[in-house]
Amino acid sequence: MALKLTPRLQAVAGRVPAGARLVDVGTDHAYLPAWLLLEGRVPFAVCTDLRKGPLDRAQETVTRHGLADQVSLRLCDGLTGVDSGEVDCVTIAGMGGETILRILAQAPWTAEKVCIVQPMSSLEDLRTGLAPLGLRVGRETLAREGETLYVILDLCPGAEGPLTRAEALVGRASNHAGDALWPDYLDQEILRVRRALAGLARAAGDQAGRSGLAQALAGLEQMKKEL
């Protein structure tokens, strides 16, 4: 049976450099590395997971598609079982932003690699937490699955300049250049911030919170005007 990726994972796969030796963190079924190997996009992949169950599922995928000679499966936390010299590219998809930061911080050598991450939450924390790790966002790609928009970040070495609150929420507009889903993403986040502001308006106190959200909303609306 041919292996087909979801739009979210397909977008992640599209950012992996051709010929890179890959490590896929939290691999679960290993669909992403298996697809890249079957397509000839990468020559070798390390697949890590914290739990035995997901790694067993990864083994099933690897065996079913005849990829055993090109895959190394490892039971470990994040990148703790991977040597920096083994890989050129790191993918971390489907985790929270804070977890992604923790995994990258535990492996300082990631600052010298191509890192493709797809956070499920805490995007603001992730974007603002990259600088101490020697990383910055080079590009952001959006993928839609049903009603949900997912963000894929290309991380590269270097220091990220100061981000406005709006940029921390959605990324720099320049990082989304040419992305057809960028207007929809802005609309989504504008609506989310407006709802949050309305909720705070009904609550007593938290003037600082309201001020920060109002600043973010103004920045998002300015981005929308500049499309």
Ligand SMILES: C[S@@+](CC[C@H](N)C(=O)[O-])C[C@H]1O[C@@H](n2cnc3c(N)ncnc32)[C@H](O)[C@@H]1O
Second form
Amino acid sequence: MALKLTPRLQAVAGRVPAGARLVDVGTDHAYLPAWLLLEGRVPFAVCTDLRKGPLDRAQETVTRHGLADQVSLRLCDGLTGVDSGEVDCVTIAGMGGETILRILAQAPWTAEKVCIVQPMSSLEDLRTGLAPLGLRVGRETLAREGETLYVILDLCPGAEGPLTRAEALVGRASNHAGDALWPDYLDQEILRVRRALAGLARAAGDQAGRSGLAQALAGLEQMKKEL
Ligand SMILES: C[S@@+](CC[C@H](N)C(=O)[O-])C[C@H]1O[C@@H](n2cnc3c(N)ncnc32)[C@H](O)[C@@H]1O
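Given the form predicted alone, state the structure of the form predicted in complex with the named molecule.
Now the full complex is given, and it begins with the chain already shown.
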């Protein structure tokens, strides 16, 4: 039976270098590694998950598609059960930005690998928390599923230079160059920050929060003008 990825996972798959030995962290159904293996894009995949239920689902996918010889399933926290020499590329998709940071920090060897991460939340914390890990954001890819836009970050070795508040929220404009969804993403984030500012305006106090958001909004609007 053919395996079809959602646009979000398809966009993650598109960033995995051909021929790389993969570890997919928090794999759940293992759809991403299974698709990459079935397409012949990767030769081997380690799939990790913290919980037995998701790993059982991964096992079902592997068995259904006859991939047992090319997959190693591991019940572990993040990359704690993976040896750096086993893999060339790390994918971490569908988790919060803070969890992604913690998983990367627990495995400093990730700074020498291709890392592709797709955070569901806390993007600002993720972008600003990479420098101490010796990582910075390279290309950013957007994927749309219904009304939702997801961001996929390629991480590279090196320290991120200073980011403006707007850049911490949406990434540097240069990292999104040529992405047809970038204008929509900017619109979405401008709306979100305007709503947050309106909420703060109704509440008393938090002058610092308001001025930080106002600065972020000005930066986002400037990025929009420069399109
Ligand atoms: C929302 S699912 C995402 C599944 C898949 N990666 C995707 O993007 O569709 C999150 C998965 O990550 C697993 N997970 C959460 N924290 C983890 C950790 N620290 N280490 C390994 N797996 C984790 C959960 O058990 C769950 O199966």
